[in-house]
Amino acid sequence: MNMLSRKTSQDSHGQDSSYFLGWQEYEKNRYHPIQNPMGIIQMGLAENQLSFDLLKSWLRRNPDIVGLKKNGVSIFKELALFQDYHGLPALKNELVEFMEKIRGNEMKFAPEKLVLTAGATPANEILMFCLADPGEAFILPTPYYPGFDRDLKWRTGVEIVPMHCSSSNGFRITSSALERAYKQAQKMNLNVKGVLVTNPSNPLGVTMTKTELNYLVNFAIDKNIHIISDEIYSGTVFAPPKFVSIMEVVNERISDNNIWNRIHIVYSLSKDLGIPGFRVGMIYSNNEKVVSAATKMSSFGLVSSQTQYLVANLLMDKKFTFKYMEETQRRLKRRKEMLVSGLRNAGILCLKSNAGLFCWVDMRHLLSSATFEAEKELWIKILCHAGLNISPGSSCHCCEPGWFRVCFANMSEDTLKIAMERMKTFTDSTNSAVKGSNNSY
């Protein structure tokens, strides 16, 4: 007799994906410029570490807030006892204003429609619990963030139907690809409850166009399903075109207001402010029932009250947050250009991108054959011989072998330079010819 639950006994978590296996190799042999200069450089982690100096200087200038004081008086006791799952009103007010600012103040957000969660991971999972029953499905455009296989499915029992996008149009969403995915779900006897997109895209590093967003809205209206837009990278847009939220597109389509309560946004401060360890995430929905249920579910993963207090005060400092976002975007742009230039020097091209903490990199010309086996072989060589942990496209469910996600914002400039030198040495040793594509540079 099995003494443990099926969840414990079966490996359905997705930890055996090459995305996570690369991390494990990195953990065994971490690069350090002095202590371990031959170690593996982590380029598989989408963290924004470029502006810690700005955050630290703000903390130094605001010792009262860090010391949990208000007007010089300690509020430690109130915060230590506060555990309302609705969250601190001050934080919710500041978050909606921050979200409006990122979207160019094109729309208004209401704090009562916002649910606080301990990061974007539980936000996405809670929405699965709210919108679908076990065995029902969500369509996700590929390539998508490998963690979704865990976040959306593991505890909820919800299925993912991949919607395969192609390099021929830069992996853009089309109405025909949406229809194909829907028909595939029907063949599998899956009831589709919605589509989940990341905008800007992880791993592509591009903002979705209004055309793509309108395809999504038309599709959701036609099939009477939900749209979840994970907008965790919305503040990382460092080059045109500007970020357009799904809410903005729906706002412009007043006649289609029956879709209004089937649009849900996930957001977090992990990427834009570079504070993933603070676990500040949220769901924004126009659906009262979803907000009510999600708020109750959020009690299983609350944001600590002292974190809420600190972040609310940080966001209240509008002068600081404006300068911070502007400077971070400038630094991201510079860092991305360093990566693109370093890869180009190694004979490798990237998809044109304008957002995010990574590039979608075309290494098809380095494959021994146009297969996923050859992609895995190349990935292992890059990991073991070049000492670089990057994420293979297959871990992101890309339908074309030879694409990789490479992160650039989780390391120092010096480390990135060393990574690019290693990549150049590696490609020189393979002596492969470069084949470009229209969507690359």
Second form
Amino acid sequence: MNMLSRKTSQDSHGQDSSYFLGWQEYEKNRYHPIQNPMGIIQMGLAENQLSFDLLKSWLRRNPDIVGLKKNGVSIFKELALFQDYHGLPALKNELVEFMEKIRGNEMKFAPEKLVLTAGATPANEILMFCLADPGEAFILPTPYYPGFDRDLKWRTGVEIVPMHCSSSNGFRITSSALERAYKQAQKMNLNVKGVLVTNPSNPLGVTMTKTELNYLVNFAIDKNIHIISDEIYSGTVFAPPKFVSIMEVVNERISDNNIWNRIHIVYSLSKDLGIPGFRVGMIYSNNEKVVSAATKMSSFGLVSSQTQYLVANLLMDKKFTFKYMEETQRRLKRRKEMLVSGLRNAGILCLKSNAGLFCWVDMRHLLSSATFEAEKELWIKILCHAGLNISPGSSCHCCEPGWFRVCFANMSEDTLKIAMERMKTFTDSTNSAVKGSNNSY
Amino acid sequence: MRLLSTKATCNSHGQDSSYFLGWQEYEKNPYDEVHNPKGIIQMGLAENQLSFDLLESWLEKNPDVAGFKRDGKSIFRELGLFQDYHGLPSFKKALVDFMAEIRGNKVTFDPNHIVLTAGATSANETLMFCLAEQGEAFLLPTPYYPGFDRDLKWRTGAEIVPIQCRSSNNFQITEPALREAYEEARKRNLRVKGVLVTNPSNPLGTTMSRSELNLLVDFIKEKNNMHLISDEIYSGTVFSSPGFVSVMEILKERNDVADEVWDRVHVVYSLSKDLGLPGFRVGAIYSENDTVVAAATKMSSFGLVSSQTQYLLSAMLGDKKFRRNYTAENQRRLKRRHRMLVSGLQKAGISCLESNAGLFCWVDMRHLLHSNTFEAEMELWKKIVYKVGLNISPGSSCHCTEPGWFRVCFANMSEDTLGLAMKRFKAFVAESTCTQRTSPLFSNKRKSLTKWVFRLSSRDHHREQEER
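Moving on from the form predicted on its own, kindly provide the form predicted together with its partner chain as a structure.
The complete assembly is shown below, putting the previous chain first.
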């Protein structure tokens, strides 16, 4: 008999992937403009650091909120005791309005269908616990967020069946790819309970089209399965086409009422508001039983009432929130354009994107061969010679070698400029090396 | 094909038990001094509401901390981005210092061995995921906190096998009871991975004795691969002697520094009871086992403590003077409330298990049952909830083997409300006594009970004399 459970074994949490190894290298040799200008620049962290000035100025104007006061009176006791897993009503009311705003007010959300969780990480895990038994599976389009391997599978025993998307059509979801994945699951004797998509996509940075969403809905109706739409980046859409939520597409299908019950959205304030440390996530579901079970499960990861109060008040300030979203999106757009032109200057193209905190970058032409070994080699070269920590596509389960996710919102503008310079230097040296060896390219 | 998972549709979340049903009744008709003086008084909630004034005054004196400032400078950005599952170092340091002080500094804790979780609820579940496979079991002494049925079993698939404790020895854990539980598990084909105890006990309100703790350590040493989890969430609420002895202290005393048993003992803690901050979701696992710490740390991703809260509490608990004053004053107030409840119940002819910790008493109402059955206990409970207007927790919801025991909380209401609750108890018992006075059988029973009631609730009766 083993002393510990199998879950404690080294590799079942999936944290040995290169996604995390790059971080470790960065930790040993962090870039600093003055103290360590030759250090590694972190471009593997999908954080939104662009708008803290706006949040800080709001805080300065609202000292009572952080002081846990309401109308000058301390509500410390009330908040300290508040551990109701139904969540702070004021916060849920504000969150549904915020979510509606992000979706262009095309639909209404009901606060009683919202379940608060300590971040999107537990939200996704809870949905797995609610929708699938151990050994059952969810289909995920690739490339996908590496964290899903841990969040969806580790403690739940649920399997992920990848649905491979290809660059030939911009990594879009097609009905044939969906069917292929389903057949693959059947071959592996896996019972598919649903599809999980991230929209806007991580790592692609692209919003899903209505066509894709409809393929998804058709598929879910046909197979009688669930759709989880992780819309954590929905507030980071900075250019057209506008964001279309799964909810909007399902609302349009008035006759297919049953699918209504199998649609679940995950959201969080970690990317839009840039506050991952505060642990504010949520599940939105039309399915009463799911809401009920998920609410009880949220006991294992409730949002601190101190934080619920702060965020409720922040979102209540509609004037501020509106301005914040507009300005953040403007800044994201600018950053993305800096990255895209900087890379273009280095002879590197990105997948055309309109959302997220990163670009999906095409470095296939820099590979010594169209293999994942070559991709790893390139990644290490970029880490060690160019001093940039970026995420290799293989860590996101991409089926084509040579793609990388490069973040642009987690450093200063100056640092991004330096990163672009380093990239140019790197590709220049690589090109001259290639030219020198007479390989036709 | 089933639409939802088994976990979503079963009721192993345990929330259909009376423990939760009583709450629902209270929610429909809550007592309010002004607006609803005839409403139900909540005495089923183990909350510590006695010392908020101390916390609030600290906040008043330290406004910068809540305002995300350190040395006058804003660290909002740093905190907003801080989601490292290793936790805020300054908070872990303050927490381990606090934990050591609660244990009279007889043990020290290494901050690198602490894993922060969103409350003890998350900590306990995480430990189950780390220590037990689906279908394996942990032994728990009864009566135990009803929430364990959900926290330890629901999503983990682990089983609980009760260690039956009895009033005859004040519900202490005995070797025969331990072995019986182990045998019971074997009969059910369950592999036992360990024992989980709550010390101080919920619902008993008593600290575990040194002999009980040593018995447990002996037991897990005897068996291979067995663990001991000590949920010490109430460790800071010990208000009278005997003092609190942590399992860590016992391990240290046994001089087994190099003993591998250190790898199999884990402590759970939280600030929900001692500091009265359940809403802030601050829990912790402490283990000397590196593998457990590593795995639990990654699992804490599913329930991290808000960095905003970590920072506030790192400053508060890091204030040595404050935390010492707080602990002493808090314990003094708990002691006073405890005495109020015990004497109030005594006046109603009801005795309590002698206790020295916690936010509740374990109350003996066996003499008020019309038969020695759980049906009778439920009947009595319903009467007390609906007719008397007091929501207390029936022993059956805590898996007690003997009917007639109830957990009654004393720290979650004002002194006046507690006084009123005592009056209601007295009136209820007087009324019940009246209606039963005609029965000769009952009057004999009542006579002998009265003597026993006074003997057990005597303040001079120290627990050491009984069993050490």
